[in-house]
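Just the one chain here, the form predicted on its own, laid out as structure tokens.
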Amino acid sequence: MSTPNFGRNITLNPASHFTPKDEEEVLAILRQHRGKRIRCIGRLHSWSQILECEDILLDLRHLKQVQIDASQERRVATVGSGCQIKHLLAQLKQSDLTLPSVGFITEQTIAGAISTGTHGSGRHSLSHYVTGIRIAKYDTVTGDAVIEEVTDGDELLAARCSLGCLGIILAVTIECRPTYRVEEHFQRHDNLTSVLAAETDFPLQQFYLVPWLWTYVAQHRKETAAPRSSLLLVYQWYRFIVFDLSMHVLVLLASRLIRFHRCIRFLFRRIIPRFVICNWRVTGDSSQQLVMEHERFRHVEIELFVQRNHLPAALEFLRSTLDAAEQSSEPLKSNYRMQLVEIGGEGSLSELRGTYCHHYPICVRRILPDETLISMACGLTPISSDSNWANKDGLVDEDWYSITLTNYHSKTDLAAFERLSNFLANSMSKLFAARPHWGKLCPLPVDQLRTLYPNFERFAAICTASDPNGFFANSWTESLFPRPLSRRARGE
């Protein structure tokens, strides 16, 4: 059965597709298909090759139980891997609890979210808060299908963001916190310095670089003890109708039907900015204020992570690249031309010129460094096999910023955006040590990806120890973390 992902840029064609009802059925499938490659899907909100599955595909949507420990000592929830974030938030709310961090959308499953390092703004990613993971795998001695609890050590740091390489995640135990409220308002800024200065007062903010106007609009957010605003419902409808619906309809018309670059530029210079009502301060529950609903329209994304010291230059380079991609005669700034020559990227930019007009606000979010091995916001200090993460001596804890480019072209018109994504990922990884999101377009070659993560080899070693035959890999993850025994064990 063919299964397309959310963005329709990848179609899965596994040999067999199963939807097990419980953990025992998962183990039975593993025993029945020993020797085959087995991968899982959540709600398919990924655009990278992490989704690909050659043999056996598992959809764990029925594993959605939620058990809450609300004692003062723990405050954790143990959640079935197939439980969607929105359902988890709803059940936590009944106990006056919520998650410490939440992503842009809540359609994802908990296992899918942590496996690719899903994050919100102003805090760590969800992976950082995971305290235990229950995994189905093959015993490395007996070869039987077993369940393993991972609760500490480097194995937990690896399992927090594992790309599905350690086995089948059955359940996740994650920290919770009491419910809280967030105050939000929009504000325009002429420059990045002004936006970043506002982080002191609004640590949960996210902001947008408006294409073709090249100014910033910030969603200033902060935690507050203030009561819910009387006009909260009105504000939520405003945000939904104006941004989640109307803006997207205009973007779809401009990018898919009209297609004139001049029309897209006019849209962002003259129309969309008028939608923004500034300084309307509204307070509501965090689970509502921190999420949006842009998943209502199919799209494709690339998201690149840079540290704070690289952010100004990275955004300036991005703007210069988008100008050049939209206008064949637009010159790149001299310092960037020289840098591209040094890294061999000048030819790739020449191929982009005049081929693409960006048509969506560029979202920037701050993420605190994660205690993981390979999430995009993980720290920069290598971890040895006998290390204790509690010892953070030498850890470079500078904040990370994600830069998201979203594209709403139809599948047949994606080629230009994919070329742009390839260029940005390759050039920005070399110039600014930018890390592409594992779950979004991730076009970097393996050797380049390895240089971005100081604990890459340690993660690879844990993968080999946990799954020496590569039964839980696919072709892409196998190229990232090759196992010496995998081909021989499968008789290839």
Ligand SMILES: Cc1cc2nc3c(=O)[nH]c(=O)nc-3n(C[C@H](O)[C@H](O)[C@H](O)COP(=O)(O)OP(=O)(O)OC[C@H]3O[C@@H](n4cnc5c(N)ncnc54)[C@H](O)[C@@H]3O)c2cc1C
Given for the second form:
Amino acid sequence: MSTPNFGRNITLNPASHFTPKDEEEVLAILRQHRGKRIRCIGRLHSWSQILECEDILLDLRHLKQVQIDASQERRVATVGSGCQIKHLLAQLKQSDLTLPSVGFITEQTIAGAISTGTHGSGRHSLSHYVTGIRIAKYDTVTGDAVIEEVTDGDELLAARCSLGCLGIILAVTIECRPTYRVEEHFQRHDNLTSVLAAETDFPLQQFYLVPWLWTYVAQHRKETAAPRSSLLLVYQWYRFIVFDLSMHVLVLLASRLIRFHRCIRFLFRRIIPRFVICNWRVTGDSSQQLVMEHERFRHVEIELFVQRNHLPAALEFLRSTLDAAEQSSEPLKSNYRMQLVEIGGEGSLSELRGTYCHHYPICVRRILPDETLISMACGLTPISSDSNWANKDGLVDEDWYSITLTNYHSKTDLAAFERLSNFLANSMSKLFAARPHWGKLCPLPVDQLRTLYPNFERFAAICTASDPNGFFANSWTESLFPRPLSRRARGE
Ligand SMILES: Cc1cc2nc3c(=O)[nH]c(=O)nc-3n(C[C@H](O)[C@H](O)[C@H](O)COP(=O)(O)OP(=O)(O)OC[C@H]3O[C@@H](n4cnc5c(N)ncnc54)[C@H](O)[C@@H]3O)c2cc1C
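Switch from the form predicted on its own to the form predicted in complex with the ligand and give that structure.
So here's everything in the complex, that chain up top.
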């Protein structure tokens, strides 16, 4: 059975596909298919090779129980891996609890979200808040299928964001917090310095670089004790009709049907900015205010994470690249040209010239450094003494900023965006140590990915110890974390 992902850029064709009813059935499948490669899916909202599955595909949608421990000293929920975040939030709300962080949408499963380091703005990624994981895997001595609880040490740091490589996640225990309200309003900013300065007052804010206008629109957000606004419902309809629907319809028309670059530029310079009502301050529950309906229209994304000290230059570089990709004659700024020469990227940029006009606001979100081994926002501090990153150049754990480029072209027209994504990931990882989101387009070669994570080798070692035969790998994760035993053991 062929299974496409949300973005329709990947189709899975596993040899067998199972939706087990409970943990016992998962163990039975593991026993029956020992020696094959086994991968899981959540709601297929990833766009990267992390989804690929050659042999056995497990969909754990029936494992969706939620158990809440709301005692003062330990507010946690233990959640079946296939539970979607929206259902988890609904159940938590009944106990006046919520998650410490949420992304744009809540369609993802808890296991899928933590496996790729899914995040929102102003807090850590969800992975950081995980305190325990229940995993089905093979016992490394007996070879039998067993269940393991991971609750501490480097193993927990690895399991918090594991790209599906440590085994089948059955349940996740995650910190919760009392429900809270968020005040939000839109504001325009002419420059980055001014948007970043607003972070002190609005720590949960996210902001957008408006293409072709090259100014910023911020969604200023902060936690508040104020009551719900009387106009909350009106505001939510405004956001839904104007941004979630109308803006997307216009973007689709301009990018898929009309397709003239001039038309797209006009849309962002003259029309879309008029939608924004500034300074309308509205308070509502966090789980409504922080979430959008970004899943309504199919699209593809790349998201690159840089530390704060790199953000201004990274956004400048991005803007110059988008200018050059849009207009074949746009001259390069000299500092930008020198940077490209340094990393040998001039040739790739000349191939892009005139081929692509970006057609969606570029979202920037702040993520606090995670305590994980390989989530995109994990810090730069190596955890083991043998790491080759130890104290390199006195690097400190600064906040991370993710820069998201969203594309609405149809599958047949996606090539230009893929070329742009390759170029940006390659050049920005060299220039700004930018890390691509594991769940979004992730076009970096393994060698380059490895240099971006100080604890990459530690994660690889934990992978090897936990799954020496690579039964829970696919070919992409196997290339990231090769295991000496894996191919021989499977007789390949
Ligand atoms: C519209 C849209 C909006 C998004 N917004 C955000 C956002 O705001 N922030 C952000 O960071 N990301 C965002 N994403 C990306 C998304 O959160 C991640 O790709 C996430 O991993 C998808 O979750 P899923 O449940 O669909 O998992 P899938 O995409 O189905 O699976 C991802 C991987 O998780 C692993 N996995 C899943 N279940 C298990 C299990 N039981 N055991 C072991 N491994 C497992 C597997 O390796 C699998 O390949 C968005 C994606 C979309 C489509």
